[in-house]
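One chain follows as structure tokens, the form predicted on its own.
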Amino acid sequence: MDLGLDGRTAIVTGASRGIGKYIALELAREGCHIAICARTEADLEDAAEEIRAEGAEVLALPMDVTEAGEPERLVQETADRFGRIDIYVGNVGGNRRGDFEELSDEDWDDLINLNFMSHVRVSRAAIPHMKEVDGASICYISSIFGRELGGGGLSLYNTTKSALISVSKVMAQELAPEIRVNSVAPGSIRFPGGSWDQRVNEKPDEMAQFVEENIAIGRFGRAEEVADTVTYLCSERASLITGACLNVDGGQSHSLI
């Protein structure tokens, strides 16, 4: 299936490892030019080399997108390098566990800035460029815990991931028909070096029980499966899909929406 992405330009944040890197790799395989960013320069350059091996032109920018001016620099340097911006995949994010009553204003500010406002700022800077091309698309990486309760200690994560889904739906209405905006909600995804991979290596029996009790498909998800979904959503083959949030979770979630 031709996804119609050849020659397009995609920005993927948090792409030095894990889901972000796999998304960038898959978009590269479909013919996109790729701009990636992350805080750790060595890891970012390793990822860039992997992506270049797929035949893509790559702009790798070491940066912290929570810092003032950096989202705008990411967008401007991408536009200067490739002459266009067609796709923005907001993947950067993290977690900070803690009981609600013990979390400080600093904790909330840090996670809101990382998991939500960084995406708002990159999108705001990219939208004028994306309006100049046909078929532009934004996709945010949320979580099944943006759609339903994640449990104790996850008020920061739940709130920020829910916010991404919410803002994407409003943006989809405001930006149609020029730019489609969607989100993806991964479940428990295992990739080398990731948190689930570490847990499986440390406690294989416990993790086997977790899978049996929580994931209907009977295994952890793979980062490639999230990447395939995102790549499709950002392509012309998904031209009627906007304002959607797609679970990629093997039946793990319980939300009715």
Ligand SMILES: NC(=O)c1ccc[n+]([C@@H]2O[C@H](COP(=O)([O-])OP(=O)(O)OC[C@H]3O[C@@H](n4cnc5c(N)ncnc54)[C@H](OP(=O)(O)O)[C@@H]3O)[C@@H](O)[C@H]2O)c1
Given for the second form:
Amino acid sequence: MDLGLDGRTAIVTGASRGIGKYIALELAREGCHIAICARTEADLEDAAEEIRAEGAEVLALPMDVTEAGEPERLVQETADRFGRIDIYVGNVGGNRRGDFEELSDEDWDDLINLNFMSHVRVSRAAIPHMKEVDGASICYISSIFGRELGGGGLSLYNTTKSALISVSKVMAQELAPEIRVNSVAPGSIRFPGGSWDQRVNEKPDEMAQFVEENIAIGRFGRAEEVADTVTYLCSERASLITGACLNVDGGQSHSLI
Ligand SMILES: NC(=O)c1ccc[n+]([C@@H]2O[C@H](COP(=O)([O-])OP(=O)(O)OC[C@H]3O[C@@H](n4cnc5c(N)ncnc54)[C@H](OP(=O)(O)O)[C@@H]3O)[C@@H](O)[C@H]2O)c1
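Having seen the form predicted on its own, could you now give me the structure of the form predicted together with this ligand?
Full complex below, order starting with the chain above.
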């Protein structure tokens, strides 16, 4: 299947490692030029080299996307370098566990900024550029815990990931037909050095039991599987899909909607 992504330009936030890097690699394999960002410059450069090895031109911008002006700089420098923006993958995100009663305003501000507002700001800056090309697409990386209860201690994560799905649905309505907007909801994704990998290495028996009890297909998801889904959603082949949230979770989630 030709995805028709050759020569397009994609921004992927939080792409020095993990799911974001795998998404950038897959988009590069399909012929996209890539702009990536993360805070740790050395890791970002290593990732950029890996992505260049796939034949892509890569703009690697070390930055904290929660800092004022940085989302707009990411977009402007991408447009200046490549002359167009076709795809925005809002991948950056994190978790901060804590009992609701204990979480401070600062905790809420930090996670809302990272998991939600960074994507709002990059999207808002990118939309005028994306409207100038045919077949533009935005994809946010949410979580199955944006679609259903994640459990105690996850109020920040649950709330911000739900908000991302919610806003993508409204954006899909407002930005049609020029820009499609979707989200992806990964389950537990294991990759070398990632949080699930660390947990498996620390507590293999406990994690084996977790997988058996929680993931229907009987294994963790792979970052490549999320990357393939995102790449498809961002391509012309998904031209009728907008406002959708797609689980990539091996049957881990239980939500009916
Ligand atoms: N892994 C899973 O099982 C899973 C499941 C569901 C959803 N997700 C979602 O998928 C996304 C990626 O997860 P992951 O597990 O791949 O994460 P990860 O391994 O922690 O990687 C996060 C990436 O974002 C960068 N980053 C973090 N804070 C940043 C900031 N303030 N500004 C710029 N870059 C920043 C990190 O680099 P620096 O630290 O150097 O900045 C890194 O490149 C997240 O939105 C996560 O919530 C993951």
